[in-house]
Partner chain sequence: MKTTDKTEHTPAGAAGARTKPKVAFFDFASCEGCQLQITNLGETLLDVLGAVDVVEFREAISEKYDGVYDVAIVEGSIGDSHAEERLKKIRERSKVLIAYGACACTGGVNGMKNGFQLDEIRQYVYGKDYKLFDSTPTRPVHEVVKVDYFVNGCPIYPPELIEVLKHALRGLPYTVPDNPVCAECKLNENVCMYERGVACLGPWTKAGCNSWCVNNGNICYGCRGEVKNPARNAAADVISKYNLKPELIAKKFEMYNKCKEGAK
Amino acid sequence: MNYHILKKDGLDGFIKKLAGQMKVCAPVAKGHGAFAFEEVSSAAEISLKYIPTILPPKKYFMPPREKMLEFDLNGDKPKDAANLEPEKLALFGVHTCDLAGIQCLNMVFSERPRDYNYLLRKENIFIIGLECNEYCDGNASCALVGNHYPNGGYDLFFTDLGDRFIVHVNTQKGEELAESQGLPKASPADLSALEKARDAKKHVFQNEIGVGPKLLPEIFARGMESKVWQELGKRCVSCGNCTNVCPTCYCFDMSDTINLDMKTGCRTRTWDSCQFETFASVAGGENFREERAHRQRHRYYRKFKYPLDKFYRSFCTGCGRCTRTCMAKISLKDTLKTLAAEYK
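Answer block, the chain by itself, in the form predicted on its own:
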């Protein structure tokens, strides 16, 4: 396996050189304990220790609002407004939970019919991961779903070893960048230090739910009629915060807008939420998930049951964003603990 070393005092030079080659986005402190991925040009702007950002990095792959095409009734056919030549972009400091989220979206949008807007952006985004050596806060549950260790999905991956980073190269693009930056190869002592750091994490990252992740599919298979869904339904306000900040939610809505000339307009894609009352409404007035309890249950099953049946992996990455942003203070970990207790 290919590892390099970057001294801590060399990080600023690394970022500045990278910013000279492409746009660089990294976690930036926004005040009041909040962070967001934003464009940076130096290491001083970056928060290396941060809780998951307000919005996950999926916003660079799948923008919250995207113009798909423009049309003119005087023309022959609609004009494709998609950004077919997206700018080169480097995402620095992506946590393992968000790397897992990007991997989930890669599978979804690679299915037929493929989403070429997403795939084109993906090909132009260089991903640099950053390892968490401890929990970001009590809302995270990455150990439950196995996302507290790196599991691919990046070009380079940084692990903090105190006075230096050990950098794992995962792709050819990553190797080319490491060489262009002049990063020296890691020594056996560096690899030994990495192994010790990973061993130490075993005592820090614990599964707090009380059951192993392999039991989750069975727990949800038996939990369809659990009382917990009615309890969540009474508290939920259907704001959609939980889905908008989720790194694996990918539902969207399409809308056509006609300009005042009644001849020109555009088609726009925007993020949607299964927690909105109108989400499951169809022609004729039928709503297949009219109750908030049913919508809450659907959201959990879209993370812990349905994706496992189809993609063989959980679509909850353990980032904790849904709990942090919930206006009703609904905790994903508490819900899982209740379901696990009922199962036992």
Second form
Amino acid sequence: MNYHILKKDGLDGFIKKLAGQMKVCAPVAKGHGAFAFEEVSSAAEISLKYIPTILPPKKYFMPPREKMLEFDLNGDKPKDAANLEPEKLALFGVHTCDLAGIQCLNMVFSERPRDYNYLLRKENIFIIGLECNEYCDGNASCALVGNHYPNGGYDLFFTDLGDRFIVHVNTQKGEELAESQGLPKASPADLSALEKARDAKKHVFQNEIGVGPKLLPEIFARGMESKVWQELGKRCVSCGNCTNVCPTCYCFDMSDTINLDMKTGCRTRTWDSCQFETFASVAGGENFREERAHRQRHRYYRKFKYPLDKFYRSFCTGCGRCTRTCMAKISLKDTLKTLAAEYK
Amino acid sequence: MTEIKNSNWRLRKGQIVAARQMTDLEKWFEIKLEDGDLDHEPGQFVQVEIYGVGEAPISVCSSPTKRGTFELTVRAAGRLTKYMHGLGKGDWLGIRGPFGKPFPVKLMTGNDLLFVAGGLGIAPLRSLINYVMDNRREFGKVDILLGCRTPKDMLFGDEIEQWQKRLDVNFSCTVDRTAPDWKGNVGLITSLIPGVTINPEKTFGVVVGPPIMYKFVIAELLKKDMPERQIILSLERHMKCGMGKCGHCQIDHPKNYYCCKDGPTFTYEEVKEAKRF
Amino acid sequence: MKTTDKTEHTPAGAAGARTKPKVAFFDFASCEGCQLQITNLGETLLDVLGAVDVVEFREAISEKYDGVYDVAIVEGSIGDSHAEERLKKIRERSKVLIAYGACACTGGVNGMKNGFQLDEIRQYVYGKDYKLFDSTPTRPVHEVVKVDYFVNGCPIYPPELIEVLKHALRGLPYTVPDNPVCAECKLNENVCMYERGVACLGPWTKAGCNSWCVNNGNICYGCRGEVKNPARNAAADVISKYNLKPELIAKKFEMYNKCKEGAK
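Could I see the form predicted in complex with its partner chain next, after the form predicted on its own?
Expanding to the full complex; the earlier chain stays at the top.
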């Protein structure tokens, strides 16, 4: 594979040309230090320096509310169909933590029985990554899980080299786009500049909790009864912010809506949260995760324990969103540090 | 617009061909799918959709040896099931499934069987009991223990009478609270277990009932030296998607089981570390 | 609480397939803003009118109807004995009763009356002849008659009323969401009000409004009422994280949640 160069003053032309081909979504400043992926048509609208967006790019792969089935009760027996109009879309400026998040969801939804809604959307999304040369803020823990460097998951990947971006091409589709945009090949000098930038990151990004990631499964295996869960439980609001903003939370609920004709309607999938009180309750009244402490514990285990056994990777991408959004100041890094300290 | 023909959310169309109120809370339905047999195995469940109302997971209570139709016993517990009690012959349902890991019928072949059913637990267990009856010579001694709250809560009374008459099955039953015309046992289901003679190495215990029952029944079976992996349970969780994705049915256990995919049937060995059954 | 009606799960629309269900709107102590939301439904209103027969609606039609209502939709709280009698009569004539709007569901703003001694507030409002004016502590509708469905909010969120109406017509129970407003607010990707430096009642208030206010740049005032199991301890964390005064949040709650505390 190879590298191209895009001069920074050429970015606007790049985005405009791309926007002529498909919808382009990129991080946009929303004020008060918040950002969101939104449709753009020029480089001026994009925030190249941004902390992780309120919602991760998962919203394009698995929309918060999605129609999964339409039904029609006119006639002798019901009819239904699963229809989808997948939108051709380019995501620009996706950080490495969010690329990792998308990779996690890809694994989940391509596992059988497959989720064709997700897969069809994914096939229509072109992904352009953007490297972080420094931390977004102190809430991130990407170095802990090794997501501060790119590990695939994109078509093109941009790294800022001052006056220009060096663009790594990861897919044939990416190469075709780079060529159609007329991006020149990177020179040996560009490549050594990239190497230097990556080297510099080694000093900037350091394991945020001071415990090797290899120890995490063992820490969690022993941490089931830790006091930390009760402490979290006392503080948790059960608002579901942490799971809604998580790039790898994918739990959902299904519900039916009927139209006023009482004959046609649809089934909708909506993001759900294991933090909600009734999430694990059954019709008979039993609630298998009644306490906030247990629900918080469950969330952490779904990031640091279960997926490691099943998919061989952490489902915490280190983006720091859950900490940033928590109404009650529950910090992922602090929780991990407490668990690690108890382990020792 | 792309039609996702192989979407796992599409529904098979099933028509209710017979329905009968069994108790105040439970109603029995016989359903015929327009596209053929359900092709399930004992212990599996289906997602039942009432269009415009919603979906609920219901275990299949008929044996796959019965072809053409399948049966459900539905307790009016939630929004969908209450609504479903208003349906009857001729009404259409949407069906997804069958889902879930069935009872390990193959492993049970050549062994003695001890069935322990509490309350509505008889519904999923009936799919296995009837399967065993239809393949009776494949198995050794068969004991069925049934517990219900009161005599009038007993489901499948007619069928149970048949089981009682059979020479190749030992059937015992107990009620928590007696009634004037009840001549049988009174007491918890655990009180029936000591009276059963088993050859532990060659017996599978299959236990299905409300969550509270498991702990006590399992303790009795362990007392009889039944190996942990020969104690089979069927656990209850809210299985919303049936595909191991939506997260609702996940069990608090180091192995991260999804009840809908890794269960609902488990060996005790598999789930003994679970926080709750 | 007396009720003569036991039609909880009987579909209101089942009575006659050929005749459309009769729906009537009533108002008690309220600003009638919820009725206004109905008249503002626009195109959806035509669909509603295609499905039901509106027989009483003071804000839009002048006819009166004397039969049985398939669905009575009641706005406003109950603050005097005349209202109580009238409401009981409506209940007797209705197969299904929907309480809609904060006043009807939780007492709403009218609940603030209960923060005073009754005579004190009567005197304040009616002057020295206050004893001539009938007045009782504010009660939400379900404290007077049986309510089958609740549509919270000040005003109601119109799509939710339509949803509830469809449930009522089919005899299906409707569960008011019991998650905090944040749950929906996040899906709408709003910048958190606390990040803007403003205290918002979203973390303790029942969702179901699709975070309507925050979507439009306003805070959540708690009009849908507190969730069943609010996080009491968390308030301290929230307040300290955002450097706010504790009284601020407590005071904001008084606007819509006063009735819950009971009358003085």
